[in-house]
Each structure stands twice: as C-alpha cells, then as structure tokens.
Amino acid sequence: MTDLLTPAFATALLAGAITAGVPLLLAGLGEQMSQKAGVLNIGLEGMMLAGAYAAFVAAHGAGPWAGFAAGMLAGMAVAAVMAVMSVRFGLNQIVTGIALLLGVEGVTAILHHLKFATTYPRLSPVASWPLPGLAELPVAGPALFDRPAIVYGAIALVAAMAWIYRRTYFGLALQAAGERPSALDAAGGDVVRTRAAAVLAAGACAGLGGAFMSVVAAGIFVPFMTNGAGFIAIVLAMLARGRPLMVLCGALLFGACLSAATALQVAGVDAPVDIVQMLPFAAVLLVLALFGQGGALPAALGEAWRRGDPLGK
C-alpha cells in the first residue's frame, strides 16, 4: 500500500490520466454538441478510428501537425456521411452510426495492411510545451504542465464550448434543434443545417481525439485501437447534461482508470492485468448507477426532423 503513496505513482497516474483522457475529452465534447442538436452519434468511434489512421499516415510523412489536421478532416468526412444519411434523409441514427463504425473499422484495417504490411513504423515523440514555473512543480508539474500544445488546446476547448452554448446564437439554435426543432424552424432557423453543423463539429473533435491516440499517446496505428473509447465518450456526453466542464471531469476519471495498469507497474504493484483492464468499464457502470438518473436528454434526441411534427417524427 505504501508504494501507492509515492510521488512516482501519483505522477504516473496523473500523466496517464491526461494521455488517456484527452481523446475521451475531445470526442466527448464533439458528441455533446451533436446530442444538443438532437443527433445521437453512435458512429463516434468510427470517426475516431478514421482520424487515428489518417493522422498516423500524415504525421509519418509530414509531421504531427499535419497529422492532427488530417485526423480532423478524416473525422469530418465520416461525419459528413452521417449528416447526409441521418440529418438530410432522416434515416435511423443508431443504425447509420453502427454501419459507419463497422465500415470504418474494416476500411482502416485493410488500408493499414496494404500500406504497412511488412513495416511497423513508429512516430517520434511530439514535443512538449512546458509552462514556465508550473512545469517544475513536484508531482503535478511534469504530469500536467509539461505536455504537447494540443493538450492545452483540448482544455481550452472546454471553455470555448461553454461560451458557445451560453453566449451565442448558434448555441441557442443547437438547444432548440435538440429540444423543439419545430420552434427553431418557426423562428426562421434551419434545423437541418444546425444539426449537420453539429455532426460535422463532432466528427472534427472525434477525429482529433483519434489523432491524439495514434500520434501522441501511442506513436503507432493499430487496427481497432480505439477499443471502445468512442462509446465511453458517448456516455460522458450523456452524463454531462450539456456541461463541457463535466465532460472534462469524466474524461480525467476514465483516463485514470485506463492508465491504472501503467501507474501500478511504476509503483511496483503486481496487480492482475484482467482486473485492471476492467476498471474503465466498471467505472462506466458505477457512474451510470450513481448519476444516470438525474437530468434529462434533449427531447428530440435520436428523432428525425420533419416539418409538421412537434418533435420532428
């Protein structure tokens, strides 16, 4: 037990929580915007996986920032299909999302095999940006304040999302599209465009989250490497009830669970691997049991919108 109280364990746990939590944070923020607009984006993990593969290929040839840009574009490309099928044509959002996820899993696995069948390249570590004065703090300094710039950008996105939801017309339009799309239409807003914009933004965030996984966290791409992260992000968005700060807190919690194995190894604790790997999913069930009853999801979430129906059914 004393090994778990050492600074090395605390630093490893915090650093691991950030590394594993940033993809969940980015994808969760994107899913939150999509859900606010009334679109349940089950294909989020497929967008993350597409972003992870595209980012790895681009970063391998042109550096990490090219990888991040490619990851966002790949996520948006998958999201565009979701927007056309579910928003424009009103097809079932869950079925469309699952189909996209399965399709992206197959396509990325094939492309990876064709391009890297005989070689297994690894990317160079992404340079960190230590914050003066803070990076030298004990325990928290190296874990929190000596990170790549994209980490700080992801945290800044939390504040930006909160401002958009509270202070902008687009934020009000998102809420109306998810709660009462007919009211947005009557006020002169475009429900289809608002929902499509939210889905594309979700794809960009999810693609960037996948890019972080392959370029920063792992330095490699492995087929199916998201391993359920997209579904955890969907749960985070649902539990956050429209509050970006709660997505951040949940991402750090699940990130800590995901990084527990590494932190325990640093502390010299020989814990069963299977039990440690169960922690994130056990945490999901526990959080759902404790907090899943409160609040309400948008009234029109998952419903196709058509003029003449209060909820767009």
Partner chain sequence: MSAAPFVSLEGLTRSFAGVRALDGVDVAFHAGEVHVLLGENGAGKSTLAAILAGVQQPDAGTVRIDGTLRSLSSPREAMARGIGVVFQHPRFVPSLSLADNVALGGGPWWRRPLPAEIARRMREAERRIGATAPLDPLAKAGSLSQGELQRAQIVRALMRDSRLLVLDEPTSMLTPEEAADLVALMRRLADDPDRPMAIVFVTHKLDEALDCGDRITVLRRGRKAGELRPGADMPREAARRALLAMMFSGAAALAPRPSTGVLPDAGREILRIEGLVAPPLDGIYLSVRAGEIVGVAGIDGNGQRELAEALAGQRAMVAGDIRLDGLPLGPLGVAARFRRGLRYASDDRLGEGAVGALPIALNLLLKRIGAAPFWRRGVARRVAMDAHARAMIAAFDIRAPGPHTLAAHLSGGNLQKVILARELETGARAIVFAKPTHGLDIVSAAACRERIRAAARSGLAVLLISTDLDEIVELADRVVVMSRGRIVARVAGGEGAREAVGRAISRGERRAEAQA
The other form holds:
Amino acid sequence: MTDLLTPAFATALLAGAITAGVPLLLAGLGEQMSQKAGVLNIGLEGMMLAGAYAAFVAAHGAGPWAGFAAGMLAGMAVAAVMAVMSVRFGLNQIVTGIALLLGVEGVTAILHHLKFATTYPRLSPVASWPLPGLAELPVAGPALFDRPAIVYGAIALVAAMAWIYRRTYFGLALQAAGERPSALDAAGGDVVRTRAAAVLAAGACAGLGGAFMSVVAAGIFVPFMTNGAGFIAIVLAMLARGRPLMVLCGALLFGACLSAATALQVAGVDAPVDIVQMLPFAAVLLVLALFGQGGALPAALGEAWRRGDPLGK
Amino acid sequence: MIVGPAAGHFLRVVAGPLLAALALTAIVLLLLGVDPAAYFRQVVQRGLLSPSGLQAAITRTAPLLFIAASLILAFRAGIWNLGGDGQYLLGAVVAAALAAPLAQALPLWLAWLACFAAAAAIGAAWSVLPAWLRAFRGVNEVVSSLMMSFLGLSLANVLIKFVFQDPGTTVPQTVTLPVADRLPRLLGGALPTGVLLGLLAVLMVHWVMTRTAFGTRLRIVGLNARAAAHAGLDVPGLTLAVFALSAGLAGLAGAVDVLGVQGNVRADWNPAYGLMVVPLVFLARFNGFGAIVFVFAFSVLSVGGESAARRLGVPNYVTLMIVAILLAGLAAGEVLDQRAARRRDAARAAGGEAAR
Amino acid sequence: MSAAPFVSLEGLTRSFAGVRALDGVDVAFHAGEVHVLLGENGAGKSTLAAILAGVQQPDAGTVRIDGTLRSLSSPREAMARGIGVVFQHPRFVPSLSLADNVALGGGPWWRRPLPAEIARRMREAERRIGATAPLDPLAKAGSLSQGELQRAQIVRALMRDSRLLVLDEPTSMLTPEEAADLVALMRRLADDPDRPMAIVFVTHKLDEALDCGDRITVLRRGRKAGELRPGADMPREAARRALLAMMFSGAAALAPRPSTGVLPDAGREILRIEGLVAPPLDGIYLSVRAGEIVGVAGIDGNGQRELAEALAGQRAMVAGDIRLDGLPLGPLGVAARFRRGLRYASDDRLGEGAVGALPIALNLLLKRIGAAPFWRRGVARRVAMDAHARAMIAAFDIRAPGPHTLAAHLSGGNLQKVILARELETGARAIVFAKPTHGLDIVSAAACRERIRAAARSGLAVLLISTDLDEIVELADRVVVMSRGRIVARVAGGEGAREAVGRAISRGERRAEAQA
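For comparison with the form predicted alone, kindly provide the form predicted together with its partner chain.
Complete assembly follows, chain above in first position.
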C-alpha cells in the first residue's frame, strides 16, 4: 500500500479530479441556477453533449477558444428549446428534458458519423497557463496551477454565481421564481423571463462543460461521451442546497472518484473500474440516507407556472 | 367553422403534429443527403410489412411493455421512478445467472418462474432506499432513483465480471441460456411469450389503477397527497408499495428480455429502455392501451430504422432523432389543443351570455 | 374632488368558464378619495381588483390612467403605472427576509441595494403611514403575522411611488382594533396634502363601507348596482338602507338572525376534549353536546386548523384525551375516526377536501375507499357508486351534469356540497366545519349555513370554526375564542355575543404581542 503515498499517485489523482470534475462543476453550477428558479432541467446531459460536439467541431477548425464559445452557444440552443417548451408553454419539465436528451444524442451521433466516422481526428492538447510561482509547487503545482485557463475560469464562476445569488436583483428573482412564483409576479417581476434566463444560463454552463470534456479532457468527440455526467451534475446541484461552493466540493469529490481508477493504474494497482465508479453514487446515497431531508429544494421546483392559477403557488 | 370540434381536436393533437414531425424529419434526412421517401419506405417495409420485420418489431416490445407497465403504475401514483434502467439490468443479470443452472435442475417452467421471481425481487430491492427516503424523509425520488440506477448499472457489470462470468469464454458475459430453454413462441411462432406477458402486465396495471380500491388509493396519493392524508390513507406505506411494484415490473422486463431473446447479458450492455419509454408513457397520458400503441409504433420505427440505416448507409441514430422530433411535435400539439380549448371556453362564455 | 379621475374603467367585462364575473362595469377612482367597492362574495369585486393589479385581463372594456388608454397586461405594468395592490393573501416568499421581499422585482437585474439601504427606505415609507411599531426588515416573511404582512405590502406600494392603492378585503384577517387602525391609515394616505392617494377599498362589510367611504360603488353579480356618496347631508340609516337595496335588490336582504343563546334541551355530551396538546395547541379543554353548535372564533392561524386536524386524526397528539360518546379516540387514525362518526369538513376544498381530477362519485367516497357495497373484494362496482352519487346529488342539491363530473369543474358552492354530503353521511356523530362559507357566493353560503343548523337539529355535535364573527354569532350556541393555541375566552351565544367575542379576540392579540 505504500505505493499509494507516492507523489506521482497524488498528482495523478488530483489532476484527474480536476479534469473529470470541471465539467461536473460547470454543468452543476448551471443546473443549480435553473433549479433555484424552479426548473428541474433533466435535459442537462443533452446540453452538455451538444456543447461537446459543437466545441469539438469549432476547435478542430479554429482552436480551443472558438470551441468553448461554440460549446456555450450549442448548449444555449438546446436550452432555448427547453425554455420555450417547459417555461413558456408549461409542458412537463422531466419529459421535455428526456425528449431533448434523446434528440441531442441522436443528432450529435449522426453528425459525428457523417463528418468524422472515417477520420477520427484528434485535437492537439490545449495549452496550459501555468500560474507563476504556484505551478512549481510539488504535487499541487502540476495538478492545480498548470492547467488551461478555462479551469481557472470555472473556479472563478463559483464566486460569480455566489455574487449573483447574494448581491443582485436577479438572484433574488431566481429564488422567488423557485419558491413562490406568484410572489415574484405580484412584486412586478417576470417569472417566465427569469426562469427562461436561468435555463439559458444552465445551457451555456453545461455546453461549456461539454466543451471541456471534448476539447480539453479527451481531445476527441465520441457519441454519447458525456455518459451520465449531466445526471451527476443534477444530483450535485440538488445536494448543494443553493450554495455554489458546495457544487465545487461535490464536483471535486465525484471527479476524484471517476479518475481514481486511472490514478490507481499509475500507482500500479489494478482496481476494477466498475467498483471505483460506484463509489461516488454510493457516497451520495449514504449522505442522503443519513442526512437527507425534504424541504431543501425550492418549493415550486418542477411545477409549471401560469398567472392567475387558482392555487396561487 | 369548417371542421367540427372532434375533427379539429384530432387534427391538432395527432395528425397535424405527426405530419409536421415527419416533414421535419424528411428535411433533416435531405440535409444528410438521404432520400426521405426511400428511408420511410424502408422503415415501413422492414418494420411493419415484411413478416420477419414485423416479427422482430413484435418481439422487441416485450421488455418495453413491462417497463411501460412499471412507469404507468409509478406515474399514476405520482412517483417519478427514474431508476428503471438499473432495475431492468439487475433483473436481467440475476435472471441470466440463474436461468442456465436452474434449467438443468428444475422443470423448465419452474426455472422460468424462479427467474421471474428473483428478477422482480432484485428490482424491488433496488427501489427500497429511494422509496424509504421519499416516504419517511421527504427526499425527492427523481435524484435518489437515478443514483440507484447508476449504482445498479455498475453493480450489474461487477456481477457479470466477477460473479456470474461464463467460465467457458473470455468475453465478460453470463452463461448463455440454450435456445431450447428460452421462453417459447406462441401461436405458431408469431407471438413470443414475453410479449404476451408484457401485454398482460400493461393491461393488468391499467385495470388495477382504474378499477380497484388499491389503484384508486394510489391515484389519490398521486393526484393530491394532502387529500390522501385527509382521507386517512397510509401515504408512506402506499409509496413503498408503488416503488416495489414499479421496480419489480422493471426487473421483470430484464428477465423477459434475457429468457426470451438475449439468452445472456454482456458486460457494459445497457439498452437504456427506461428513459426511452418515459416520454411514450407520458404521451399516452398513462393510459395502458395508448401505451401499447406507442410502444408498438416505437418498435416498428426502431426495427425498420435499423434496417433502413443498413440499406441507405445512414447511422442508426436517426431513429433516436425521429423519436425526439415526434415527441416534440406531439407535445406542441397538446399545447395548441389546450389553447384552443381555452379559447373555446371563452367563446362559449361570451355566446352563452349573449343568448341569455 | 371634481378633478379628472386618476384611473377610470369603462365597460369592464370578464368571464370565467361561462360565468360573467364582471359585466360592463364603469367606475372611476380619484386622488384623495377612499373609494369602497362593496358587494357579496361573487359580486365581482375581487375580479375588478385583480384587473387593476394586472393579474387578470378584461375580455372587454378599457382602462384609462390620467386619461390615457392603457393596458395593464401584468403586475409589473400596473406597478409602473402607479397602482399598488394589497392582496388578501399576501404574496411573499416565506424563506426570504422582509427587506428582500420588499426589494423583489425592483430595479435593473444587477444593481441590488444593500439590506440597510432597503431598511432605510422602508422606515421612510412607514413614517408616511404613521406606523408606531416598525417592521423588522430582517425577519423572514414566513414568520410574520397576517397584519404585519399586510403592512409590508402597503410599505412596498409606497416605496414604488404608487398613486392608487387597492386593498382586497384587508380587514378579513384583522381584529376589530387593527381594522380601525387600517381605516385610519387609508384616510391618512388619501388626505396626504403633498401626495394625496386614490384608495380602493374592497369589502363585503356594509358598516366598514359606511365608516370610511368617500364614495361607495356597489357590485352585484358582476354588474354595477349603484354608486353612493355618503355625505353629511345623508343620515347613516338612509345610506345603509340604500346600500342594502343595491346589494340585494331589496328582496333578499339577509339580516343575520342571532341565535337565541339558549342551549337546545341539553343533549348528552358527544365530544369531549381534555388537555389536548399538539403543538401549537397547548392544552385545549372543550365539550360539545348533541344538537349544540359551538363556535371557535379567533384570528386565522391561532391553532384552529390544528385543532380540527387533531380531532380528525390528521395530527399527532402529544398529550390529552379526546372522547367521542365517552370512548377515547386515542391512537385511532383518520379512517377509524371517520367510521366512528367524527367528521371534518376542511376549508381547503381543492387542497385537501377533494381531489379535483377525480369525479364527484369518487370524491363522495374518498374516506371509504374499498368499502362495501361500492367495492367488492377490492374491485369497484360502478353501478353502486353511480347510484350512490346520484342519490347524494339529489339530496344535497349539487348542481352538476352527473356523477362523473370532475370535482375541479364544480363551483365552490357545489364542491362544498359534495364535501358536506360526504361528511354528513350515515353514522355522523360529531362534525367539525372549518370556515364553511369561506369564498362562497351568498346563496351557497346561506344553503351551507342551513345545512349546519340542520345537522345540529338532527342531534350532531357541531364545532364551527370561522373567522367571520357575524357567521359565528348567527349560528353558534356558545363561542370559544382561540389565541396562540389556547382557548382564551368562552362566551354564551345571543345578545351581546358579537361585542364580547370581538373584545376577547383583541385582548388575545394584545397579550400575544406583549409576549412576543
């Protein structure tokens, strides 16, 4: 077991946690905003997948920054459909989300098949921005401070989200839209616009998360490559009780578990991937079983809103 | 008024969206460089009109019908059991592991029965935690059942690779059930037993939910939990029962698929029927008969789509996209219909006043 | 005050599911005037208020503000045009602080003032209304009383520079003293020499209208029945008679008929509650005899609902004893208590009393699912169910197309009849009515009161929970007053009961405030 205490293993684990955790973090932050506003965005996985594909195509042609922008736009495009169907027209959020996910899975797989099925191009690694001084630290240096700029951006987004929730009218409106939309409406706010904005923001974040997966982490697009990451992000958002920092912690924890198998291989231990992959889910369920309580979620989560509803929710 | 309200309703809710969705699909196919007419001809030909294609489409409905039954039960009771995929796969693995040895030791019918029971039990067991959390701790079941599903998918792989792996092969998969020991096909081969059982399951669930006291209690809980408490119903107990039954049916879906068609389960195999059937059941408005129609239509589309994909050189995923477009179209139709109904109400109100 | 009106409505019409809630109403609101909209439940007052608030849109008719044609398409629009609304059920986010709630919906999305700044502006507005006890800006809205939430709504309207303030049934949740304070506040806002406001005061209470209205518009069944300016030249009695005639077209003036205050020949005790503790209930002692109606008065939210739920078995009891016909109910659940004859007609009719998406036939059997003869071995017998439903529809005069009509499609009055039919059916011994006529139109309310009397006459023990003092005094033989989970006064029915109960409620409120 002494093998596990080597710096190489620690670096691999930490670096892997970041690489696997950043997409979860980005998508989770987006989903958190959407849930705050009362929209359970089950289509998050689809938004990530759309982002991953669009980013790959754009990065292939015009470099990583174009890729990130394209990923965000693609995620927002899917989110726009979600906003129209479930926010504007009040269709069931869960069913709309699932339908969107299926559609995006189909479309991205087809497009990938048509464009890249024979070539399977790979992207060159994205240049990292070493932070002067910090990057030279042992273990933490290469894992944390010698990464592409988008990693730092994702972590800065945590602070930005916290600022939005605490310091802006929009943050206030989000909470009201999720807790009691009729109160927001009566106060002169716009429930539909607030919720739609939250869903679009979720799409942008998830698209960026998907872009990170294809452009930075993998360097390649594979159909269905998000492989449940969107659902994990939804869970992270639900467990974070509205606090962006909690999403960061959860994303790193899940990221570490997801990458532990690779890290163990670096250390020369051949652990079964499937058992390692069960760890984060088991951990979350354990947390739920021990500490889980209802009432932490917004009261109107998942409910369509229409002005003048007799129940006045 | 050129069309009556009933015809208008049909146009808006079914025919219109269907045609619009097909037109949109055709445009997408054109963009992909595929002749839409040839594609649709192939789908209908190979999925519905050719005997072997129809056969395949019917056979494919078996697990989907069980999952539809599982979801109708849960959704009508207001429970979002989204853990169907995990429950299905665990049921499949357990049935596959037990089938071959039991078929040696027991009469065939008893072996099948034992496999069904075991699959239903593992499915139900996999729902205990989300059910308990929802019933007694008020934890949203969407998340907990999804988590259990992911956990179940991994566990199924672990079981296949380390516990039930066929020693006779290096491929990570369970021992294959000989074709002779699988569920028979009835009516001269036209009707697989699994499909018959699936139909029975859906109809049974439909009957229980609409005609029995138990189903009525579940519906009350699903429609208005506060009214259920006011009426003295045991809401937590009913929640546990719904989860167990729904997950048990999902487990049965796995068993039927393995005993009837697959014969074994390979590692990392996940057909993800659960999420696919959710929108179908929803569009059928949790009605058993409607769900049967939608499930069959989906089977035809996917079988025909696979064939068309091979023939025309488009990827198989076109089916996924068509289903999504159809769903969106039908949902949009419902929105339009609701709006029309509201306008009609308003017009009737005004007309009624004028007449008075 | 002959100047041009601030807001004028012309030909306002609005229908709901075939019923005209408003039908060609013309009315104008002037700055400096307290304008009362008077009418029974269902007369269209609340619809008119909702249109002013931008919550509902008229089917026909025009809204002019300062003479310009405007459409109030949303609350935001109404607010921007200077219309502030005090809703009957305050729409605040319970988990947010008062300051956050007041700030909600204002300003550009990013520029949110600090709580201290909002608090300062709140204090400013409170000075304008002359509030003596300032609101705590940091308190969570969910922890405030109805009166405080109401004041917060007024404060918010003032902070948004409203020029017209609509108050929808603002006194229904207040003690008589608080109501008097509110009337003074309205006067003060209307008479403000710098910024005289237009006040629209919606009520169904005639005396309130006479006490403070500069102008009274009476609505009846969606139409304007008349307008009155009670000035010094008009004796109060004459004005009163004129308004009554407008409200009820003379014929159906239902003067409350106070109960005699004499106990009906003292039937034997049916329901006995001793030392009931079930938070927030804190030691309730009460006994109800056969044929007796005991009223439970008090401001909403002082434990009345919890008392009803504890009796029905929906709420766990920490200590105490509840007996029905001398037998302890102890740990029995809802269904068992229902079978024993203890019934509860909830006021939250579609929230818990009935399932809107189920037909009348099933709602009538909601508390007996699976019972013979409607189910045999767990399987429904539709013929028996439908026959039962038809019998009930006839017996309780439920206006519906048939047994399969969905509960959600019934009017409030008919839905209440379904619930009463279910609760009063065979075997009832004691029944709790929670705010039975709340939200019903006058005909349905009268029918409902008659049912309550008939239930008592037939020998049931009746517990009548209501916030409507007139109703309690009209029906009850005895009245108990609840405050903070306790019974703080017991008053005999009959002459003088109204005043005695009103005083007891005010006393309870003051004591509760002193404790807090």
